[in-house]
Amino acid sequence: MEAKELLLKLAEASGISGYEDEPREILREELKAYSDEILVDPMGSLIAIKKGNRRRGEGREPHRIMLAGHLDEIGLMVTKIEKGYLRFAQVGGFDLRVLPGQEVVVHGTMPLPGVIGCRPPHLLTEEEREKVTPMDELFIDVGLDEKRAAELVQVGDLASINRQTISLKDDIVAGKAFDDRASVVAIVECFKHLATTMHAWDVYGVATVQEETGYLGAITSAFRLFPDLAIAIDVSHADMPGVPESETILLGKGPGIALGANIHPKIHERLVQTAKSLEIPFQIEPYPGSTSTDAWAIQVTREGIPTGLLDIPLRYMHTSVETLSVADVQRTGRLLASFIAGLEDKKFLEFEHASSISF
């Protein structure tokens, strides 16, 4: 499946944090052709394994690299049934300004189409019209009376945004859940390249779960695999009106290569060198502290894992019209594959004057 087709298919699937079954099955089918083994860990993260195919010497175990992109999306959960209307809370964090008027699917005993409603502006005070409608004044209308709604929906049921992706000009696409299924597609693109490339390291492509609710899939899968090196792939704010250039990267100009406290400096340098050698466009993205990505959790797993981060530029994050360039996704996959193909030993990760410590 081509990158764009897979991206649209994954994005339109429902996979709210903790309930990632549908996109996971789509991904599993896609990765079969490019993986030596696929497994699902107890948390629900999908792990695709591509064994190194370049000999490293007799009796030497291959090093391991973990690629992590999260599979989950933000969503809603029913908290109360009120005269047939459904009150709800967020799973993850939506931009409240864009929720009124959204189409949803309520995952009750059967899928129920619904809309998010609120009082119209005609019935608001002048002061209320100047403010964002708070969560407790929003509701989902599924068109049912109180009795029937109670039969088909219960507190704790999920609701996902119902949005078809659309293609804009110049291979730009818009839709929901590109955060972070675009990165999952980048991992698939990497595996496609590796299928025709010699590489010494074993590669573990992980579609992590529950990132939006606390990096839980990254924590557990990194602990299980304990790789020699890891690279998280996520999205970052792309250029748009009203946002300072210092807080964004450019859409269509290649992935951001992160630099900062969450990032191993040698991995950053190696990614930059690789991108330059292949003339892949890229952007430097500084993070003084937390990157708010799976990289933040992976870096401090066990005694620490050298970790890097690639960012795919994305406009309108945490809305139903997240917008990106398919070319940026493909470039990210190619950069990952070339980085991996160039790995031999892991001496380049060592800090100066580092020494082994035995406990």
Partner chain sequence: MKELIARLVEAYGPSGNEEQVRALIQDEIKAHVDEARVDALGNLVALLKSDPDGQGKPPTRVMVAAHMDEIGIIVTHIDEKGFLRFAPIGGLTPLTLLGNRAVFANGVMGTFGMEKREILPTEKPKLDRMFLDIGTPDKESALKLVSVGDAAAFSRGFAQAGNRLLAKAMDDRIGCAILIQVVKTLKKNPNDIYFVFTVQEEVGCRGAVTSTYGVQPDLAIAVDATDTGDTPESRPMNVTLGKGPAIKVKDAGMLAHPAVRRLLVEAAKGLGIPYQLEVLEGGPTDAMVMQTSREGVPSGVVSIPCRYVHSPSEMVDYDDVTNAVKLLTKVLEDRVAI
The other form holds:
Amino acid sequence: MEAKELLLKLAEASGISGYEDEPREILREELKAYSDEILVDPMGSLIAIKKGNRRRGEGREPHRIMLAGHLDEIGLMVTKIEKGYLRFAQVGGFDLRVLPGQEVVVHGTMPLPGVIGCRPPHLLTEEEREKVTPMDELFIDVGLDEKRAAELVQVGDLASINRQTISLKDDIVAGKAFDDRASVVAIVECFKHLATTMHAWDVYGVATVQEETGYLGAITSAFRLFPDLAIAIDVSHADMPGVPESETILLGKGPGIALGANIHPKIHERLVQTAKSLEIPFQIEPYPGSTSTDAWAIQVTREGIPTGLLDIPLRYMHTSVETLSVADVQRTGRLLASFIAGLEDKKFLEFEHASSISF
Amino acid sequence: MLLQSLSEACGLSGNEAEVRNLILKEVQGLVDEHRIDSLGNLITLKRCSSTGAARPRRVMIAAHMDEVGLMVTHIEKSGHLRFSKVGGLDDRTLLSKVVLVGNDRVPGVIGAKPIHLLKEKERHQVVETDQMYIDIGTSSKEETERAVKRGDYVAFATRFSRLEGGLVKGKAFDDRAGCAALIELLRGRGSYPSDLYGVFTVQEEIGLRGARVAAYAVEPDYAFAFEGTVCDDLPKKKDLSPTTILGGGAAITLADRSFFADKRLVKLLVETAEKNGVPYQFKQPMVGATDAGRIHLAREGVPSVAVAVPCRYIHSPVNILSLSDFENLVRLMSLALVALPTLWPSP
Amino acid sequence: MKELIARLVEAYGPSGNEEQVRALIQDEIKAHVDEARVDALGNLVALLKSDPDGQGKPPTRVMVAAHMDEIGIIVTHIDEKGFLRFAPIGGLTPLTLLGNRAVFANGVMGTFGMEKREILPTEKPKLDRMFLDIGTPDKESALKLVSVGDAAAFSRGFAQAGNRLLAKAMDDRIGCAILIQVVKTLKKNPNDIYFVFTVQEEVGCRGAVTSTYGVQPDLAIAVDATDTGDTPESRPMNVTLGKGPAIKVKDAGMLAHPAVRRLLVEAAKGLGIPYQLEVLEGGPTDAMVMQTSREGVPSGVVSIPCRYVHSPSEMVDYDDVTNAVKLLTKVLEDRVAI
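Would you mind giving the form predicted together with the partner chain, to go alongside the form predicted on its own above?
What follows is the whole complex; the chain from before opens it.
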């Protein structure tokens, strides 16, 4: 599938944290052709393995690189049924301002269309009009009476935003869950390139679960794989009116290559060199502390994993109209593949004066 | 003086190379082995005196190399630098300070609007970091970019010097004081009765991250964290805790926000101090967090304790400590390491 | 079982000081388990080995955990007049302190006081304006009884109100009591069951981090107290006292693994006991860190509905407690498969 088509399909699938089955199955189908093996771990992360097709040297075990993009998206969960209306909680963090007036699907015993209603402005006091409606005043209306609602819906059922992805001008698209299906697509793009590229390292493409609720899939899959090197792919705030330039990167100008304590400096350097040599546009993205991505969890797994991070520029994160450029996704995939193809031994990861004695 | 060169070295979380290289030079002849892991932790091993046991008792002592500071996030058209904080810095201490930008140590100043131009209200408001900027004397973005990059680290340009009464002032005593103490400990004896892993960790200030992976790798039986810790002994209106007292001796942590000290190790330290007349004090519980907070959770758990040199004004551009506290920490730990096997037979 | 609950809730054990609770539990279970050990942090890990199944299949390793610690205070400073300043251990609400008493491990008793009491009616008390009064006239006499770093817990006796039980530290001694009762009740055991009594849950689920790493379970269940939404003007939450043990779907720390949740729901349905599904805004429980151990452990929670959590008078319903025992016993008496 073309990158854009796959992105739209994955984004429209419902895969709220902890319940990522739908996008996982789409992904599994898509990756089959490009992987030697695909498995799903006990937490639900999908691991696609592409073995190196070029030997590093006689008798040497291949090194392993892990690519991580998260499969889950933020969503809603029913907490209580009151007179047929559904109270709900957040799974991950929507901005409360964007919820009123959204169309949703409640995943009960059958999919139920619903809306997050809001009282009309006529009935609000001036004070109420000026403040954001708090969670305990928001309800999902599925149009059912108490009895019928209780038959079809139970506490703990999920609700996802019902949003058809749309194409804006050129290759700009908007929709829900691009955070982080866009990165999953970048990994697929990378696998496609690798099918026709010689590479020495074994590649583990991991679609992680439950990133939005605490990096669960990254923590557990990185522990299992304990790769020699890992690169997480996530989305990052792109330029938009009202946000200072120091906090954003530009849409359509290539992936952000992260820099900071979370990032192994040699991986950053090498990603920059690779992008330059391929003439892929890129942007430097400094992080003074946590990157708030899977990379943050992966780096401190076991004895530590040299970790990098690529960021796909995206506007309006955690709304249902996340906006990005498909070209940035494709560039990210190509950059990853070339980076992998250039990997030989691990020496480049060593810090200055690192002893060769191990104990 | 070792503490001086450590204090004046720049090493923010994630960029500890300068400090690491300095330490490595000091400890190379004192330890049996060393290595640097994938995060940049410097892990050294000083083997124990007797090698009777199949697996000698392992003691890990951690001191973190990183310091708090700033990072360049954006370069304005005017050439000014916008920045974010690396670690927990207090906005109130930043204005009107001299800083060093990047590994080339480009000097700059954190400017402030003159008092003449402030509105009455503004005079009493703390300026937040996102309203501040660094001026390196350039007048355009292009000119700045010849010297500085987005993502460069920024450290305070504080010089180390001696004050009266055996005190010294400098920057980054949290935790270069701990690093210096650990080096002194490695220098102090040919060997200790346990395998001593002296670990100089990274990224403590942004979430105890280096210690976490180092403790997993080392698998210690017991662990100590050396710190430069909060000291708040200036006069107060109320009768409240000074957290620690400058000159009051090595400060033992019983509990902080990140862990409860192992009661047996606290007993070891207290008994050793009392027996040998080494001054010590207890730090105010539940203040701050240390590498011990991650070390004690490594694998199946590691009994841990933190011991510190009290430092006034930590997490600001200039700190003060008493050399007597520093010496007492080294002495206490040196004695405690020798006493550890008698109080606590093989693991 | 009520007598056991009374002894457990009245025992002293703020986080980091679980020795007395642990000794009590050790005594209760030692005759019923194959092994019991205390790990580096103080967790009590007891193993009940599986009955031989005759086919040599390796048994499933199931971990069930409840935390021994309770919230409390820790002394941070003793002033010249003999008053103690303190910091909270765990999620302490200042409002619950005034008029209450706290007791130290050595039995020293104190009552909470506040600076400028006269403005109390209009202002929410803050912890940094409060102190503990242990009746000592000066610092010197106070130091004979307590030192900086000593911890105290609420002092409050066990009581019954109808079918409901009232006590401090119901969170999570009720979980400990349930586990002990399950150990004693189990008739058959096709699994290797690790009964883990954890430390330091209230300060960040620390004991569960190391004990789960040590146990390496295939599946884990935490038993803990949870909030309810059934008191006047309480938060809209679907958990009600007396309507059965709650099976967690989600809290602020985790999403329960669907397979574990299903296992619990099916067991409850099979027994015909009442149960409730729980989505909690707050949290977390030990299960949050159990699930992230090593390569990941499918984890879930059996919650005991509990009103007034983190106060000196936490209330649970006795039927919920006995039903939780039945539920866990049923789950563990079958071979657990994921």
